[in-house]
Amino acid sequence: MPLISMLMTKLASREEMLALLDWFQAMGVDAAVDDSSCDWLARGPKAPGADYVWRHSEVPSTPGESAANARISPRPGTAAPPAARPRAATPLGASEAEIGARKIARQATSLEALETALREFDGCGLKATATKLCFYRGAAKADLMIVGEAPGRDEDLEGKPFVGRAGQLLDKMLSTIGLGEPDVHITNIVYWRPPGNRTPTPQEALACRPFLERQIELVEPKIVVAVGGAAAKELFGVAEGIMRLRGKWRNVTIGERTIAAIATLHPAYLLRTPAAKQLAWQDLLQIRSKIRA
């Protein structure tokens, strides 16, 4: 982008350029929004869209027709605007999306059918900004199912949950209790990456909840592990923080089954706070004992 290029040329060292790129990524600026750049600074004080006016005769009057689809006529002497790209479907309201999702999810008789339904589902606003759907990785049927918070940048690029640094640590944690990817089913409470890796909103989690419940029914786990505070709150329907929730067994009812569940610390938190790994190790020992029982 021109703004980024201009900033780069004014930086004195490679370290400053890398620091700027890290800052952009931390702010969620990690992908292009268009195929070609636009130098807004070259426009001067003129506001975007100042060259164009609505032709009132072309504003749609048919009920239900969006004014956003009306044609725009350029003023004399100016170039015609480029053809607009089709806009993504507007996400449904939270309750409407949840009702529609529940009906769709119930019809899925396999994980493949559930993934297809998710790809066609437009009720979660995260889909409009994400690159790929992140459904699950691991075994289709597993005694242990791990549910995290949301995909991150690496997951969004690869289309699988827990494949970045946090996912690599999760794999190491599982290996300490004798489990590998073929032994577990790994997913998240939402299936698309939130912009800037923010925490999913309750509305976004609600829209995805019916698919998650159906996914749990199809996987048929004996144990569900909620990884991180957001996943634990969503699965358990509670408001306490992860430090109060972790390490305590409880039952969750999904469909007609009651499943043993426990919460533990998110690997991303452990990367930032290595001293907390001893708490995660205690949780892993409980999980190992429960699986072997």
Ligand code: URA
Given for the second form:
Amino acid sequence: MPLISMLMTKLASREEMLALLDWFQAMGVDAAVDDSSCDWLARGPKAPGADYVWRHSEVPSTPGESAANARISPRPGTAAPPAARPRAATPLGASEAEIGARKIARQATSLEALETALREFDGCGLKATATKLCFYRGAAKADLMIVGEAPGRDEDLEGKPFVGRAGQLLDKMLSTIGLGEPDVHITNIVYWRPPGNRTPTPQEALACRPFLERQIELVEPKIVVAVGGAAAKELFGVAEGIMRLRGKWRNVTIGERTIAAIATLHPAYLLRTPAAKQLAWQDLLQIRSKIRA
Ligand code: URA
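Since the one above is the form predicted alone, can you give the form predicted in complex with uracil (URA) too?
Up next: the whole complex, starting with the chain shown before.
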């Protein structure tokens, strides 16, 4: 019996079934392989979905070309697949995606134009499974720019970075140094939620990087704060862990500008490890001094 059917028969109530669906969604399940349950084990060693092939002529071949027509087609004699959500053209190579992104991002002369360019950009595979683009929240111009790892579930539903529990803690942290949403610009190294909240891959971060760099140029911050290890590694181009990276000032050069940058602990980590809040507090004091300098 397939795993899903087996689970469903064991579930007593509607609430439990809804909870299971929630869990599938959180794990990044976005499409059913088939519209009725079947015993894949009884079908032999063929992988589920092996009967479906991409119709390559329908897959957009150039970056930026609309992918709305890309569909999975059944082999003759097999059941039609369930209607799938239109997918973005994910199989661009990382450097191909980055080159395309750089060309588009450079042309944006405002955050609005950059957001429009991002909405049309199909070079980051995360777009295929995300619900909404999460561009930024806060001020369009700000002395302090916060860069996190990636949108999570709440952000994906709302279309704004750091609006879930971690975001609420981030807001509290900022308020302890006298800053509110109108004083900061908050974004992430990738603009779409990774399935199951996994860490974005280097390819996904690379595809979004030209947009982030252009965003930094347009926001003109005095200070950039990388929140968490993934953001710090991506922004600083280093491999060390966050405990080594945090709390030390360094310079990042974006376009013509060199900007002071620092890494601190991710609020999601602080929610799990309250004892580490004292380290985050030390970082916040450094950020406050630098802003006031
Ligand atoms: N964690 C992040 O790094 N970014 C968000 O937007 C939300 C949670």
